[in-house]
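Only one chain is given next, in structure tokens, and it is the form predicted alone.
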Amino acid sequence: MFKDLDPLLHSQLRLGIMSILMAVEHADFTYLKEKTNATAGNVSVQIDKLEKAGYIKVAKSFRDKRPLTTCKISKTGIAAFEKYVNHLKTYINK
């Protein structure tokens, strides 16, 4: 049987920017932007969303008098992020 995907996780940008996250310590906002070749306006969206759900961390400072949006995967996040993939697995696997 088929187990339900998370749907936060099921747009590809968010899938994309926990991707990201699991692979490194962390990663700033510009770094993201880049690597989903998304625009900042939708990389933005996309981050509160997965921050509000408790999947990553984001702390926010300056460096060289610039706002410096960094992101981090948190336990939840990781937790959920393995979840999905093998939920997917069930899919791909039938």
Contents of the next structure:
2 protein chains.
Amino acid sequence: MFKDLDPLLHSQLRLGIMSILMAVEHADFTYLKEKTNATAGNVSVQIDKLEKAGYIKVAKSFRDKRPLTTCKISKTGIAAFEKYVNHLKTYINK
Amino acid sequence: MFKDLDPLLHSQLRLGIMSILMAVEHADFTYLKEKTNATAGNVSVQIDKLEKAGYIKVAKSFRDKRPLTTCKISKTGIAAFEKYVNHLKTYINK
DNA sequence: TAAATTTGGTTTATATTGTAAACTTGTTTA
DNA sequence: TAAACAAGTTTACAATATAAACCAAATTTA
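Could you output the structure for the form predicted together with another copy of the chain, given that the previous block was the form predicted alone?
So here's everything in the complex, that chain up top.
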């Protein structure tokens, strides 16, 4: 009846990050932080988890002498997100 | 951009219970336990939380000499569920 | 009829999380 | 050059989900 919801995506902040990354080509740390209204520490931790799961790719560089963390969703991440959304529908079905 | 997701509903099991209660007039403990594939302890705890939040009404009686716990969603619960679903849409928007 | 099993739960313990506060490293500004 | 700021990371804590253990009453079995 109810499909299991991927615990990695069933988290407000991680879902928000993934939702943004589904819509844009890539996003940097500060952008994600602002759009989600989350604290930096929280964003940092959740980006790590998503990266470790292979849902996103993270690249670190410098822009204007300052660190720049750029995130991009992976194929695995897209698949996981779509699966999660489908599973959600078994709960909210309409 | 992203709306907050009611933490009480953003839980796989509680969402499953509420989803069932949105669809039926009322449901008893064993039915909820079976449909959600959860353990009795887990169902018991989550029913308590939903009741304390005023999202469901719980009635205890006896059927065939055995305890019977019956749950029914409240108006507050219906409103909360609908709000949750709308907020979810800001994440999965499509 | 005493013991074992089943039913319908509740309570308790634990392991996992989510989260923010505190910290770090480097840069800009006053 | 001290203070403030930027961009994160690490750490600590509180909250949560979950299942194991437990309980009481009824039923079945030996």
